[in-house]
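Heads up, the chain below is alone and in the form predicted alone; it's given as structure tokens.
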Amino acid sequence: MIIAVDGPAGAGKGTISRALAQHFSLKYIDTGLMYRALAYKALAEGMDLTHEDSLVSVAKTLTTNDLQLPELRMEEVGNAASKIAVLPAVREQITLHTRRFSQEIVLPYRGVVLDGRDIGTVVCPDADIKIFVTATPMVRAERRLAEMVRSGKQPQPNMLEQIIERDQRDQTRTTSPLVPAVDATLFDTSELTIQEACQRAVAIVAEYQSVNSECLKSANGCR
């Protein structure tokens, strides 16, 4: 089973994806970490974040070990990742990595949950289940600020502006813009607690499994 979970920063898609992976025994892949890992390396080497060829060369060297660095969660790295994510050649290389990682599924996993921004539209357009998680910019900014406080980081007063700017960049890029797949289930978490959001996501997948199971049992089938 392949589940694609897309949405903007701060909507809760990461937490929801991890909950789905744990509940249904699936492998969890945070595709955003690939862009962050590339951005981190680029920043560390003082690279030009607009130079596609150099970034692609670095992207080709990424391994799963590069995704484990705690520094990848820094706001500076996240903002840089959003900037390099608009480059077509970079997205193409990261997409190749993502598809390869998603195919490396072995027991005890029964499938994979991919968390990103273009999983349902580009990376895995044939995913069994597509969920697009969103929330209002204000709610997402408040969540990010609360997260920074909990982790002991200095809150940034312009977080809402950063969220809006990043949304604009993600939604208007020419390659793989942030948009829901036409067959995705839209999921607004603005008024939900994280527990409620995870429970609803689990219910969406459970309903798919139930319907699919009945279809396979029927004489005519549904697929």
Second form
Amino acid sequence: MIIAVDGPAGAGKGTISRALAQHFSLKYIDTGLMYRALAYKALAEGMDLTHEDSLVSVAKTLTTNDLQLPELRMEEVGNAASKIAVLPAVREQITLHTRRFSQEIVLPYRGVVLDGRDIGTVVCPDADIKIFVTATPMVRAERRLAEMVRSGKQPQPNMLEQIIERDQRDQTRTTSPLVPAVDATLFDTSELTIQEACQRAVAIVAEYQSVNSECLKSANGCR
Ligand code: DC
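Switching conditions: you have the form predicted alone, so give me the form predicted in complex with 2'-deoxycytidine-5'-monophosphate (DC).
Every component of the complex follows; first up is the chain already shown.
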């Protein structure tokens, strides 16, 4: 089973995807981490964030070890990731890595859940289930600030502006913009706690599984 979870920053994609992975025994791939790992290397080496060829060369060297650094979670790295993500050749390279990781599924995993911006539209257009997770910019900014306070970080005063700016860049880039796939289930988490959002997402997938096992039964003439 392949599940695509897309949506803007702070909508709850990561937590929802991890809950789905745990509930349905799936491998979890956070594709944003790959863009973040590349952005982090570029920032550390003082690279020009618009220089596509140099960024692609670094992207080719990324390994799973590069995805482990806690610094990748910093807002500054997320914003830089959004900037390099507008470059088509960078996206192509990261899409290649993502497809390779998603094909490395071994037991006990029964499939994969990927979270990102273009999973349902570009990376896995044939995913079994596509969920597009949203929440209002204000709710997402509040969640990010609460998360910073919880983890002992200094809350940033302009979080709402950063979220809006990142949405704008992710949604309007020419290559693989952040848009729901036509066959995605839209899921607004603004009014939900994270536990409620995870339960609803599990219910969406369980419903899909039950409908599909019914179709299979009827196709096999068992009903
Ligand atoms: O999900 P995230 O906040 O970790 O992602 C950081 C940035 O990476 C995001 O603003 C845009 C980019 N990204 C992307 O363009 N496509 C993806 N599949 C995942 C992330």
